[in-house]
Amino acid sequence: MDLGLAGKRALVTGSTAGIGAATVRELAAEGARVAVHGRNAERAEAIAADIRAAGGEAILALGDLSTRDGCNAVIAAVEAAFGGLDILVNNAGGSENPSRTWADVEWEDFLENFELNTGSAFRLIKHFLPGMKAQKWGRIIQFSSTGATMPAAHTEPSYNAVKASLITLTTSLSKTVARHGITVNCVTPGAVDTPVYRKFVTNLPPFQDKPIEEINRTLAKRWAIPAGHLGEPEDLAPAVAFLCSGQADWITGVNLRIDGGMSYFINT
């Protein structure tokens, strides 16, 4: 199926790893200009490379979405090699410390995920709606969290209502901005296996010793994942190209989980 993005402008922020990786390349492959996003330029040049190589258009946009510097540095980035975007896929976020718990979890915590995950989202999108909307075509994707909808105990409070944040985002946005043709989704990943993930699973006590294959398979069963499995970045990465595509023009407002049926509410 051709998704009609050859051409288009897009950012994926935290693009040098995992799910955002794995993305910038799904797009690219669809034939759209992609800025790829991260805070260490050689791991940034190193996507970027490997999409020029295969055909791609890339570019670089760095900073640390987390400030308002940071921001301003990778939207004057995309400005100057693009003048514009199309597609903004927020994907940046994740949690500095995510096994803090309810017990050491502290108020600078929650200002921390904020700007880290629904700040670097929201400066954003304040920066390229306008042009969207000139245009009367736009994609805005941000990246939520199973946790977001069913939080459990002894698992990260400040991240969990953060990416909650991100989903009201979404639906109050997608409401705002549908009659100028721009769409606004949100995309709940389940249990991914990402480099992120693999730092945080391999220095949890029960698992420093065990092969990353061992543990994937233990969290699959105690997490219930009715597929039996883990997910990888390249079973999102498709679904993000098709909300980004002409084809998915009356789909906004969303919050697509893609978890191996992990979540068990009917729709959240």
Second form
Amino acid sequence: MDLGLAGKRALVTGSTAGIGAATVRELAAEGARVAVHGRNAERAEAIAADIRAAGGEAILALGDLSTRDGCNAVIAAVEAAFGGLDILVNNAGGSENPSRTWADVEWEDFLENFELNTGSAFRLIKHFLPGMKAQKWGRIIQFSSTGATMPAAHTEPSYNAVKASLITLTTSLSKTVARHGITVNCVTPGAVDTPVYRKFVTNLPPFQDKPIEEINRTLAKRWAIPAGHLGEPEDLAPAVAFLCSGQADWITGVNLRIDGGMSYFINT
Amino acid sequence: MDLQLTGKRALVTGSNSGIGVAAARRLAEEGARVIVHGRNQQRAEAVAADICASGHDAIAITGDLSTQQGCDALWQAVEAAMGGLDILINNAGGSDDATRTWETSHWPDWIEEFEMNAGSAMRMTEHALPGMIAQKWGRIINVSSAQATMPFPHSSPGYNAVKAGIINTTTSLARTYGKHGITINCISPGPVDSAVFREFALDLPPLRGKTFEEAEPFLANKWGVSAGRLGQPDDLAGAFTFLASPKARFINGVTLRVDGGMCGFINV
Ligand SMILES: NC(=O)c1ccc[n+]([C@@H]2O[C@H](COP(=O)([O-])OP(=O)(O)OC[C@H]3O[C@@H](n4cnc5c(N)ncnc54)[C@H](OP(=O)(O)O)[C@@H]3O)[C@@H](O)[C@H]2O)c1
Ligand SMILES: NC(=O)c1ccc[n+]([C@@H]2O[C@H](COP(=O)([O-])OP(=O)(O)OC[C@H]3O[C@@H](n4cnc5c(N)ncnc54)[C@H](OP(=O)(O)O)[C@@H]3O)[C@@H](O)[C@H]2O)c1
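Can you give me the structure for the form predicted together with its partner chain, which would complement the form predicted on its own we have just seen?
Let us now look at the entire complex, which starts with that chain.
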């Protein structure tokens, strides 16, 4: 299916690893001109080099998105190379300490998570939206989490709450810009086998020294994922590319669950 | 994006008009072997012939799905033609009278709407599941309606309720059969320019005598479709085809809104 992405200028934040890396590769394979982003220059360059070797076009836009200066650096790099954006995928995010619980979480943790997950998206949207409006075409995608929609006991309360804000931001913004040819959507991943996921689970006391395959099998059962397995970054990337495409012109304000059926409530 | 649908056997119920035509055609363009269906044989054959004329693979099989007998007969014909299904799109549906209200509709109308929308989908699902389980791969896509999640006052209470039931059924089936490599998802359209829709909308008192083009901005505004326009069947084709693809294997149990942003509440 032709996604109509050839020549579109795309920034995928947090694309040096995990879901973002798979997404930036997917968009580039569809012909988009992509900006690879992260804090780590070496990993960003490796991914950009891969994309170029496959015949794609990639630039680097590095910076820590939890600060205003870092966002400005990313914006400057994108502007210099592309002079604006058609597609903004706000994928970077996470929590400094995913094992926090209500027992030890502090208000500062909420603020820190808000800066990284929502602040980064907010700043980039604010900057790139006017250009999208002027050209009457744009795509903006946020990343929430099943932690937001089905928070479990003893899981990172600040991360969960902050990720929920992105779902609301999405529907809210979508209404404001829909008549300008811009769609705004959100993706909610379930458990996906990425570097940050591995770092987290391999440090859980019962899993230390266990092979990742065994951990994943155990967790797929414990979390009752109907698919019977965790997601791979490559399970997310095509859906993001689809939402960015001309095939999804009339899809806006939605939050697409990609969790192997793990969400146990109906989807409305 | 290669959706890897070559050779997949697909039935799109209710594909001799409206949204179903666009879904059937797009699946065929992606290489699927498609069964075009409806009650009206002539229209079904015309759609299939049209798809074949563009070099793709389609046949027509007709039958009424509002009865058990009709569903059994369709399934027999499907098995005879293709030996089973990889993709089942339960799109046939609607209401015999879209102008029903709480005052003018009675329990027999509800039964009729249940038979036509849920009865057709559930009976065909029951038929298709064993083969999908045996081959460890399958895609079932149901069709709900924005009216299921945001019922308008004075509007089709039975139809709205049965379409809401389909959202519930989707998640229930996904949680039950996800482990067999099968996904069951749903698409929830907003107002889409199909023949029945036109007939209904252009008969609304303020719009009588108007053309669709004249009526469209009024309707988009009245119903809060943020995109400022109604959907065309083609706006939905990509979503059906993407969800049917192996690339969407980790999306299960969801109801994807394709409604131009009409549903104004957050999507979880
Ligand atoms: N994996 C899951 O199970 C899961 C589940 C639900 C939601 N999600 C969400 O999906 C998104 C992607 O997750 P992932 O698992 O793919 O993550 P990951 O493997 O940790 O990758 C995170 C990416 O974000 C970048 N990044 C992190 N903090 C940053 C910062 N302060 N400034 C700039 N870049 C930063 C990292 O780049 P550098 O290291 O180069 O800085 C990396 O490229 C996140 O929003 C996450 O919350 C993931
Ligand atoms: N258009 C919209 O605005 C809208 C909005 C929300 C949801 N939807 C849903 O989307 C689906 C398609 O709608 P549409 O607007 O494309 O409708 P449409 O143009 O009327 O098409 C309906 C299709 O279903 C078939 N069908 C209807 N009743 C049937 C029965 N008892 N047995 C077998 N086939 C039957 C029709 O075939 P025959 O004519 O040959 O019988 C036709 O192919 C429906 O489920 C509808 O409820 C539509």
